[in-house]
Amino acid sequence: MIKVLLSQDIHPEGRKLLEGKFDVRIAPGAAEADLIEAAKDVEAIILRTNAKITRKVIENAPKLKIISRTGAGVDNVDVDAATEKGILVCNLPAVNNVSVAEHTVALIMHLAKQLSTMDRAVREGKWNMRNSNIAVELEGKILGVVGMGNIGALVAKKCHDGLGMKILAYDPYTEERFKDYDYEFTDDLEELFRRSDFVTLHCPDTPETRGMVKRDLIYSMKPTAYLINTARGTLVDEKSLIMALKERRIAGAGLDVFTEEPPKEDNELLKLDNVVLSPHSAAMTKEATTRMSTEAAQAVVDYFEGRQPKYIFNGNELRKKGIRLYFEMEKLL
């Protein structure tokens, strides 16, 4: 029987899919010398985000053809390594987009309204609290959206439809899409997070935007400006940020990534008052779980039944080299 590795248990629905079709086995740890022993006779893996599928574990799964991640990143996944091997890469592009977009807009509002503040105010009978004026309005106020991806766009058209904020974007590839819409958009990064009330980041981690919000960036932002990022903590220099949270030098921010992953209980973001954090969950909605485990499952069952898995990232390297997409429809179990 056909060997499934799962990097961590999926949602029972996505389990009932695999279920009599394969031998489903579990990762007994993230760390990398365990995923070499766990899949070294797999050959399909299901890959949430608590693991990396690292050029070494694909040189040792001889018999790997299929890693299908549960979410849009793969990040985590040495996808040219697995291309050379000809091993397909499939991914959910749009599976956690409501939530990752509804998480974000809800760490804007709780940001805006103050509400960690004045909860905490209540519990401890500071009710005059309500007489700081510390929360604000968000009609009206510019909200930067650092990549204009299906995310960052969902996140765009909710706060702009939704509560009445102006857009201001950064993205140098999605522009031309947006041009009838009431956005405006900058080649500037440094303008979009001098000018904003709120910076949201919608990037994927790459060489590129790894580290991107810099020193420079967040100092330059408004002292009354919040950054969010529902994304990836790399893309955040994290010992800046927490300067300049501890300065006050910016008012606040709602993180729902880290650098690393979960934080060190030494890490002064824990610490602090002016921060909104929550454990790298805005995609695990009970919707969201469902989706993105049934449909990561899915591709892995199309794929060994002689169908196309729906999303493959490495679909068009795979064609240059030869390997056809358009799998035969002959059962292969």
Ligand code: NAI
The other form holds:
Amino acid sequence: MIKVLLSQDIHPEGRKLLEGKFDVRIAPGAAEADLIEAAKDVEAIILRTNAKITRKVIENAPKLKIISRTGAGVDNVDVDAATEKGILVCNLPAVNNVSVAEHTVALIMHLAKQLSTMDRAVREGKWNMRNSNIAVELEGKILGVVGMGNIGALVAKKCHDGLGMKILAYDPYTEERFKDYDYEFTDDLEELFRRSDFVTLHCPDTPETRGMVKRDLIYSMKPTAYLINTARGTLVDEKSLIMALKERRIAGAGLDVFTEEPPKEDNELLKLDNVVLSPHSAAMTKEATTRMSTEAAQAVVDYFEGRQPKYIFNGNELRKKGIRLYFEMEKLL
Ligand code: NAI
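Next up, the form predicted in complex with this ligand, please; the one we just looked at was the form predicted alone.
Up next: the whole complex, starting with the chain shown before.
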């Protein structure tokens, strides 16, 4: 029976698709050594965000044919190493767009209405907080969207159409398809940070974007502005963000992602009252979790039943290397 490794258990609906067809096992841990041992004789890996499939893991897994991600990002896979070995890397580009976009809007609204502070005030008997006027309206405020891909575009739409916010977007790779929208684009990231009332990050972690939100950008924001990050913690210089928050150089931040996850106990972000935090849970709604597990499992089923998985992240690179993507069922099962 074909062996499938799960980096972590998946939703029962996803497991149902594999049961009876595959020998399914769960990695004992997310450390590289655990994964090397667990992956050494498997043909497929279903990979959640908890683990990294490194070159070493790939080189020690001679039977591996497909790595199927339960989400959009593939920054926890050494894609080059996989491609070199002719291994398909499948992802799910749109599977959790709605959940992440809604979570982003929730963070924006939470900050605008100062819900943490208000909640605490009521519990502590500080009813007078209602007269502090620290909440703001969102209508007419500028939302700076960095990265207008699937999620960024959806956040822009929800905030523009639903909340009446103005959209100022930055994305060096996609402007054309927003021609008919009432959005302003800039090719100057500094301008976006300087003018926005809320800045929200939606670009992938790449060598180009890693650390792109540097001290200067953070400090160029308005003192009344908020930074929202539901993309990747690595995009932001977290130390500078903490400084700016402590010095009240910006009003606050809403963070679903961190440089180190989970953040260490002594991470100062955990002590600040002008931030709202969530544990990389933007995508983890009931609906999206079910979709993620079933669609990632379906990619593995499709592959071994001779059908092309819906999304092959390294398809072009594999084709360039002359590796064929279609297989006949009887050759594999
Ligand atoms: P996408 O690939 O559809 O969009 C990314 C956009 O970023 C593209 O339009 C691209 O042109 C743009 N981009 C690339 N380099 C850029 C740069 N230097 N500056 C500005 N824009 C740049 O990806 P999608 O699905 O919208 O996801 C965005 C990110 O959200 C993912 O890469 C992932 O890191 C994160 N994410 C977080 C989740 C969570 O649970 N918090 C769940 C899913 C995704």
